[in-house]
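What follows is one chain in structure tokens, specifically the form predicted alone.
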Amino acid sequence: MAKIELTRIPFIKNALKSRYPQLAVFIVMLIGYIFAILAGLIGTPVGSHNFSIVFVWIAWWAILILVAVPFFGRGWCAVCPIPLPGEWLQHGAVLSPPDKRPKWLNLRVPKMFRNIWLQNISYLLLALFSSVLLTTPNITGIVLAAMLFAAIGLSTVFERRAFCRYLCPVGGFIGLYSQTAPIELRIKDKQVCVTCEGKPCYNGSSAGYGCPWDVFPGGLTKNTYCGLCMECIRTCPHDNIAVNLRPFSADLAKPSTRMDEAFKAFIMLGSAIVYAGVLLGPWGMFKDAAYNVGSSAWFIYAIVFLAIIFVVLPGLFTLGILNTKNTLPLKQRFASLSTALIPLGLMFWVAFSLSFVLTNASYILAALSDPLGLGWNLFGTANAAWQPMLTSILAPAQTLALVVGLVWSARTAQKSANEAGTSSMPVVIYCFVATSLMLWLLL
């Protein structure tokens, strides 16, 4: 499939260049986000009837994992409300750049933090407390507020979107899996960027802001770090930037050599496996350990969780590729071949989320009518009874997702192995065993 330039369509191009459609979505999202914080803090403590739990961890999560990330990559980042207040303060404006910007510190993020290790850590912190986060509204409200204030604080100290780029726990895995999506933002002609003076797409101009994600579009080869904010489309004086429709997983043709990205793949793969076992499995002991935060059982659970992610999964992977004949250093081989785990991890999350979302989706109707649990019945659905949805197709859909993930990863492993000059068989076997385990946990 050849690339199709979507920005050749006048309606799409004009909608992306104009700030007003995006601003309208931003405002709606920000109002919803603030309401979710308030609902978590002052609404009912019953999670299944609280807007913050139901709409963040069921409705939003379903849209993110089942639709937004697989098909639009970083599309959520394009409308995420979290960086908005901080960015407006940083810019001193809501729409176009002002004549005079406010004097914040505007520091460069230290080089040692210009990676996704902090995002890996912040995600793991949320993951370890996820059982409480998913069921306790006030904890969800506190976490959502903390993310908003962290984004504001970092915007007044550092340049651009430091929170989104280096700290956001959601942005890390969206960036990882956005490589598989069929949407990309790329330049049309590299030579135009070479000769362009001032590089307004990166540095900004009177037409728009410099790239908030600290990315020079002329060197963009992967979706991982492009937040689809569309500022470069507005600032490019040569109309040299396009949004394209492309084949799935096009970015995976060139494997990563970064260890932070490699371990993100293991973090997401391991988290999906653990969640499937703890939240959907029949083992009450594991559930109790995960939910009793602070207890000795929970500390054991946390140690096991981290051991699976940082020791067991990467250790077995390393043993598998250790004896493959290759002149590349083991570290580079590890990072390159771990690219094959990206589509597998995405499909693990799709399969897990199908079960979690379809089991709990009926709560959305009740929470929509009575978002704070105060006895309201705004739309006449407050008393809608809980019932799992689409139970007859759940198992086949999960099985299909896992099989697609396995085949997808096997093909990616072949490409990565060819690039590294080694055999793909150990990685394919690893993916097959992991898929079999996930299938057993889910079904």
The other form holds:
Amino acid sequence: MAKIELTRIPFIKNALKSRYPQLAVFIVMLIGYIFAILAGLIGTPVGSHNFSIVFVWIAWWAILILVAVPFFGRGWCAVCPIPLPGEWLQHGAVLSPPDKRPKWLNLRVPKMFRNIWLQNISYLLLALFSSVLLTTPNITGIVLAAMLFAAIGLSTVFERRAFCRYLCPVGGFIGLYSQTAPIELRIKDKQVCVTCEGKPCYNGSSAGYGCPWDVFPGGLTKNTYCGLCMECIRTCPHDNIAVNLRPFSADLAKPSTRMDEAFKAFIMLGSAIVYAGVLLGPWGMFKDAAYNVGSSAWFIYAIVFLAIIFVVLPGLFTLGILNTKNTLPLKQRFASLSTALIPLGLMFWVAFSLSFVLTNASYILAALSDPLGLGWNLFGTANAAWQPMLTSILAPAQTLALVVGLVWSARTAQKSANEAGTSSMPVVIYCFVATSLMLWLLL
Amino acid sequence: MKRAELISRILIVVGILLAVGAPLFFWARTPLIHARMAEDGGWNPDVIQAEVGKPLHLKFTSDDVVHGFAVGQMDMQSVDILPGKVTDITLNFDEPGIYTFFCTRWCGLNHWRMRGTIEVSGSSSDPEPATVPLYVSLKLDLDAPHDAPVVPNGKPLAISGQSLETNLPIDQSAEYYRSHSPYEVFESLQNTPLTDGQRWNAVAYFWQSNTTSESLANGRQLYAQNCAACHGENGAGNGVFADDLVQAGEASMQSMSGAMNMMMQAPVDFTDPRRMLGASPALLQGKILRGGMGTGMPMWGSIFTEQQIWDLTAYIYSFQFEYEK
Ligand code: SF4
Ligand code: SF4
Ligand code: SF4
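Can I have the other form now, the form predicted together with its partner chain, not the form predicted alone?
After this comes the whole thing, all chains and molecules, with the earlier chain placed first.
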């Protein structure tokens, strides 16, 4: 399938190249983010009526997982407010680079941390405490503030967006799943880059900053680490950067061989399954264990959770691909075949989130009118009653999402198996079993 | 610095100040009374000042489950307080004094601990002389055992007692009724030609004639709202919290936090004739008024009016006697 270059359309190109539209969105997002922190800290402790919980974990999550990631990849990162204050400090400006840049430490992140293991860990930490985090405004407020300050801190110590690249708990999976999105930012012509002097897209110029995400746009082959910040569109003197509409999951044709990314796929797949079981399943015991953070039941829950993610799922997967005759070392086969789990995991999350979001979406109206639970009624919707939405299409939509995920992952498996020169059968069976399990948990 | 950069920075700073300042400002200006389950703090604040003749506007919110709000000894409908929502209540006080407000929803095991006070200052229009409750003037020991040594074989029937009672030597004064237990009245009929069963029926009729259907209905409603959570809808001591109370009592024997739960015990079974037929209305009044001192039975003196307590005692005896419908 052909790609369509969106940046050919002058309106889109200008909107992306100009700093003002993005800045306007940034300011609104930052205000919303800080308001969410305040609401979490001083608003009502009843999560379902507090702006921080309702807007972050219901509204934002819904937009992120159902729209932004599947269709725009790292589109959220393009407008995310978390790294902004740090980045502005680092740049010494909010628009184009100033004549005099402030002198921060600007260190390079040590090699051992230049992978997404820290993100895997930060995600798991939040995941293990999620039952409390997702329902307690105070804790949500504190975590949001901590992310903001961590991003500021890292910006002053390290160069570029160290927080986004190596620590952000959501950045990791957005990156992983952004490979499936039908949007990409790439160079138009490799030859132009080869001869390009100074590579301002990476090193910066008076027109803009060097890639804040520490990638060289000229070498981009997948979406994972490009934050769609659009700096390179502004800095490239040869107009060699394009934003393209492309077929879904184009990046997955070239499987990754990195273990951190492979495990990210297992972490996301496993946590979707565990959440579906604990939050939507009929077992009150599991739910209690997940909610009683710190109790011995919770420790068992945490251990089981981690075991599923790090032992059971990858273990079964390894067993499955053990016998495929192949010249590639097992580790590499493991990493590249696990690519199939990326669309599968994404669709698991879509299916799980559908029920979570539709059940709770009606809180959004009430929280909009009375964000702090102080008895306001800004838009006259403060007393909107809680009511699950679209209950009749929930089950069919979830089933559809899971089936699409299965077909999609099977096709991906076929491609990556071809690439690795083995059979895709074990992986397809694995995906089928996982999907059946998920279907059973959800319905 | 370029103009655009400067304006952007101003916008950002103003935006951040607004995002922080606006919520803080409005939050500081909205004094809310928070309701939480007693184990998480109960009412906050739990002491409220008011003045006679000045309407008191209060805003309530619940931080956890549905609670209710009512002020004791005041003629008011209880108001529900919903989690995350704000409920406005306006109160008017005619008399100075210390009023007790309390939760009217069975929010949890310690529901009845959810109380606070409203201190109303000002001058009184008609000073009412304080009366001593009957159980005090009778010098009853509320904690002494009072079981009836003899009990009837079934529920005594007031209707059968009616015909017998007319020519019996029973003191018809309310004073006599309130200060004697059914068993004592039964005993006083020893020298009549009646059988034991007939004597109990006569007692049942005597009890019925000392109450009204209105009082019973009122008692029933108070009971359902305030007592049934522990004592059970049908008086058998098996309300929804009964098991938890027993457990809390057992746990307190073994734990350091025993002070709070001290001696929590199973709620009294009002269908037990031994216990109930040996208790006079005055004794029950005293128990309700004073509470069970750590057993889990709250003190209701600050909440119910005297009439309400008599209504309740009248209703509680209906678990023992078959009244005419
Ligand atoms: S990686 Fe995280 S902090 Fe960075 S832009 Fe994306 S979501 Fe925001
Ligand atoms: S600045 Fe443009 S042409 Fe030069 S290396 Fe970067 S993308 Fe290629
Ligand atoms: S500068 Fe270009 S390559 Fe780098 S993150 Fe931004 S958009 Fe992606």
